[in-house]
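Just the one chain here, the form predicted on its own, laid out as structure tokens.
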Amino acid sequence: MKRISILLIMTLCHFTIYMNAQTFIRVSTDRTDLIYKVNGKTGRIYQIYLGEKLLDDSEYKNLPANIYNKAVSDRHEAYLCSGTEDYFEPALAVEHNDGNLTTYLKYVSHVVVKKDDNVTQTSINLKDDVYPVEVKLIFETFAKENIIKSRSEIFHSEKKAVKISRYASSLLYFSDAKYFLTEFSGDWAKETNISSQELFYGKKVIDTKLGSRAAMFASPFFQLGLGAPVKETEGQVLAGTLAWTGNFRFTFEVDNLGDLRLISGINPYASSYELDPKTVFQTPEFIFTLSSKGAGQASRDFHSWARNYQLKDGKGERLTLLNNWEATYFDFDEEKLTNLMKDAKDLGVDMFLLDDGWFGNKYPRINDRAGLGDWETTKNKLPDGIPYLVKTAKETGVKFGIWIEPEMINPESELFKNHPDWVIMQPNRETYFFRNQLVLDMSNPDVQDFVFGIVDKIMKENPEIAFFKWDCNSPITNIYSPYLKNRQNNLYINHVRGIYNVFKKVKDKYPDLPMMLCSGGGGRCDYEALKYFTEFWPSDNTDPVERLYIQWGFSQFFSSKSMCAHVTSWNSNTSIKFRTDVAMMCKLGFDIRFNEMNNDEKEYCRQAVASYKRLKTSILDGDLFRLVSPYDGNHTAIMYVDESKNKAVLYAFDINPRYSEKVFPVKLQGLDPTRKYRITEINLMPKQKSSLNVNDKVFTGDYLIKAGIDVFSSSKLQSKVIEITAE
């Protein structure tokens, strides 16, 4: 009680000081400042600075965007509303009870609360002086990691519900000579293709309207180069992402004077939300960092922050595994699974994961056309049920994990026959099926209870289950909620909020349960969902060559600890070594018929798993340095360096070199220049000798950074994994 009182007094002291001064509001990390100022005449608040941290507080008054310079200030309102004198995209649009579409927000107060030595929250309270509408802008800063979260809360006390058709999480402004956008897009099995363009007058929009599996085409993150295109190790780069598992939208608008406004938030498509009186509408968090040292530093900041604060069990262990999917698909029984568990033990991984196809009786899951919704073990496949498999795995010496897709339903299921009212589906039109399935209406509390009950029942019956793979293979089609009735515009948003309710219940009851977030590959890759999941599945495409590009794209925002990569049989032109080396850059798994490998391949895989376990602290918790991009030629290389700089792991791949192509030494990063390091090639096939001309030699970190080492060759589809150890 005493501690709470002290905190309250500190908060009130902050409040009093700011109310008296009523000037600057500073949102800052150790390296970035975002500064607002209140116009004393109008009461409106403006962004006057976003850039590298200013060391002298007294120099704020010298900022070129001083609010008394009307020509500048009135273009950068902190949370611009529709109907005002601004002619460009607003952050907020409200239709009031009387039909008026205009809102003016004025500063009321702000409060700064220091949560600990690293985390500070700033809340800015705004209010319309005509209509009873209030908005709170909330910023949370992580000083050391240089990360800022931004969100808003919208509230009103009008007599009836109001309609809000714009509700941004964040509005930021930039004044620079040029702007360059890097975006990440694709489709199933070709996620995170990287493309860049210069932004000119007008709007560029990145959005999705898929509802569920929302990131199938466009990823909810981007990079913005200020003044120059995005580069890896130099230049000013803003990297941003929206923590939202549904429809999102980023709007980049260059105005008539060459300024850029960036609006981030939920996509308002088909979502003019009806907000009841005295109900808070909370927007998702827009999370960003501003780097003065290129995209590489921005990525490392995101990775460190996520492990420390956002990713479930971000500092914990990760389980290596063998999955049965590509070994059996839907065709398995207890004997086949038992043999695969023995393979997992022989391979040396921690866990066996049972994938799709284990459930349904009246409508058995023998293909993807039936069974979703009926989460009872298929008796003719698995007569002794999941408990037998958990017990067998334990006796074999591995853990047991299981696949579910609880938000989805097949029309060929008992659940669909009993509860068609639980399904998002048009009542008066022909139904369109994506992948032979439909989406359960997660805005309905009864459906939320049912979905949570799937996990809860499995765990109650099998408390030793060690892992869940949670899939989501369909976007929302046939958009209509029987539950919401006359408020269909709330469906896209309430559906996602219902999903979060379930995620939270699972995490609260089973806080130590590792879970993989999967959505037909990388269709879900956002930091709100990852609060509840230890990792995610970037792509169903496990061709190692394609994975080099896919993992390169996701690594811009997500650490190796959060990304699953499996060794499979995709791309038979590549060796088991090449495929394993690619997967070892992330959280390692296998999805392959281990018993069909020859003895050398088996021995290689065992040694690779052992090496991975020995080095996984460096790989999963170390700093990532992207050294050579696969987009720049026929080779690629990355490295991880642990926090102490005692150990590093370098991965190098020859993808498709041209005849007599000249290759260059790779200059390393992240090492201590003053220390000496031994270079050792690992992950060699049995009887294979290293072709590395510096193998087992010692160099200073300075030499490795400035001169580099030769790691590429002129041969196709070759790989090297190099352990770097401080002496």
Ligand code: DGJ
Second form
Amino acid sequence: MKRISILLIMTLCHFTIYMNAQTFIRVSTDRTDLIYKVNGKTGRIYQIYLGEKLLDDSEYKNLPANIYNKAVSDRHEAYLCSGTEDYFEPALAVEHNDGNLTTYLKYVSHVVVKKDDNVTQTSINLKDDVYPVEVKLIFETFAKENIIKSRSEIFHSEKKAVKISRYASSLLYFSDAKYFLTEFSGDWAKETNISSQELFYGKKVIDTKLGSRAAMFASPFFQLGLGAPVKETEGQVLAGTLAWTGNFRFTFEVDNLGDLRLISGINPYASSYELDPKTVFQTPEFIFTLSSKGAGQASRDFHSWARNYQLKDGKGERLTLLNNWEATYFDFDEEKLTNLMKDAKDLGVDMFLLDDGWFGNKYPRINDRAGLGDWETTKNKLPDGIPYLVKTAKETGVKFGIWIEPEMINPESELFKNHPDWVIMQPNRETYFFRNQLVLDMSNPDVQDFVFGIVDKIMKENPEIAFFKWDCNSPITNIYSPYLKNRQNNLYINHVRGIYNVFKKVKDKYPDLPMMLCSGGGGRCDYEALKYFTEFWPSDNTDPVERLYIQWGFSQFFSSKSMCAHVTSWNSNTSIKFRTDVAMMCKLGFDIRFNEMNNDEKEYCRQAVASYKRLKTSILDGDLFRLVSPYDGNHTAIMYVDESKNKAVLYAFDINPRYSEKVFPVKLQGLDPTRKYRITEINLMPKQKSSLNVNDKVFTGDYLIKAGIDVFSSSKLQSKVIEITAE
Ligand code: DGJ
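Starting from the form predicted on its own, produce the coordinates for the form predicted together with the named molecule.
Once more the chain from above appears, this time first in line as the rest of the complex follows.
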């Protein structure tokens, strides 16, 4: 049996093991080459190329092409260490047992494993020849999607633990005339504001120290325009993101020769990690693509890669839903929830989602000051418990989903009284509370078991629960782990690893359970967590105008399938149509009092849900084309095109046009120029006639791409959804 499986693995994978030092190591996709070269004399290894794929397989051996001083090929050390003759930010810094702070890594071997036609893994083994420290650089390439994952493993066999104060996932070098960085920053309810700047000598850092709600201010992704600012459809853009649900750091450093060094990894802030002998330190993955056709292509590559490889159930269905959070907040009972379930059925969505406020007895969760930690249904609010709600939903004809925030605790809880030692909290200082709560110490295995047990118990008692919303409303405050005692430097990192242990256990036991990643909005939005979650909640801000910007920002890296968008009551200046049209660009839900809508609005919503379900394949699995940016004026438009180019959906919004502003035609993208397409406006209010001058007309893809169509108006807060069908 053992022999058969070894044979099977040998047939499936193509192994190439290089025992002797090879000079070149080529890491490539169908469109990108990242090439390293070993210096035969010193054994040290250097990046000599990162760019568009070289077509002639023999030519990369001519690199580096432009030697303007003789040291150029040895200038960009693959995993630069502290203490060498390169004086810029290192990828690795180790304090050895004797106090020495230097490390020199030399090439040992590399291994290429072709996992299948699309995926290849290249591991490069490096070793210091003075101290017993080893590093493995691991690259995984996705040929068709043009995505490269880069991470490292650090290992040593010194007598005692070493301290590592730098441990990059990736170090990349660029040699261009100019560099322009686009970043995505903000705060609660104003996520992913896009800003750009040129980089000059010195460092620009994007980082977070928030711990659990890590991405509340800065998102763990960026775009880098090489030679020119980032544009949508042209130019070289490196788009990168760190798959880590904790403190991250991107360091962009322009050096003395005008080259740019980009270091991505865990933020080493307050985390000089104590690594025990013979233990592997795994860094998270830095995931990137290099596009030669602007940010649009980079986004589409990220989206299809995520659906194919990373997102939980990336190829599967998504459930439309009605959530009760904004309809009731904490003020609900069985009757109110039953009525909302009926609304969900009437609306035509798949599921009812019960939000915060259903648990706690001694300290009931009637507001956000108590109850977190006590995951028992509040008896005087919901006397028949969750089983009754699941049963009622079933009888009503909708599925049932539930909210939890299992990594957190209110001091007003039985859990806190029983287990103060499970909480990240200062033993000897006044406690600071964020949203009246504290963070459980996920570095402690007992706490991990407890958190897993919350999901497991709910599922065991209610196997028909169809969905979880997993919230996380506080950053780590009062940083001190009673469990880690004198190893506090390991807390930020071990905490995240503890969370992953739980996510993994949940996914292993409940592989088909859809789950929403939420962190008071977009405080968690990274591709490691999304291995365990089918979708995420980009923002608590559901004002549709704001959402046009927020969704535009997140869409740079995340597909519509992974982004939840709900129709709510935010911004009463906008119509229900405008709000629904915005939410219909992503994974659609409602969080509103449906019964308070007038009949036309109700009918409009029912029709919109039905159209959404009909067009889901294009909207959630199609290619996204961002046509007009809301950052460029008073309108915005995007479209999705399905894989076969048979069907497309175009969304157009007039935000705040000036009086008599010039309205311009929008040129479409992604269609087959040789085919003919019918234009049909959908999502019209009952009795509303389309104002589109091209409604129900047929054009070639060529015409639509080159001449475009008029979809904007000069009226404020108008929206159009247009179905485009190949004849
Ligand atoms: C923050 C989330 O983002 C909201 O959607 C809601 O679930 C609240 N938490 C509940 O406390």
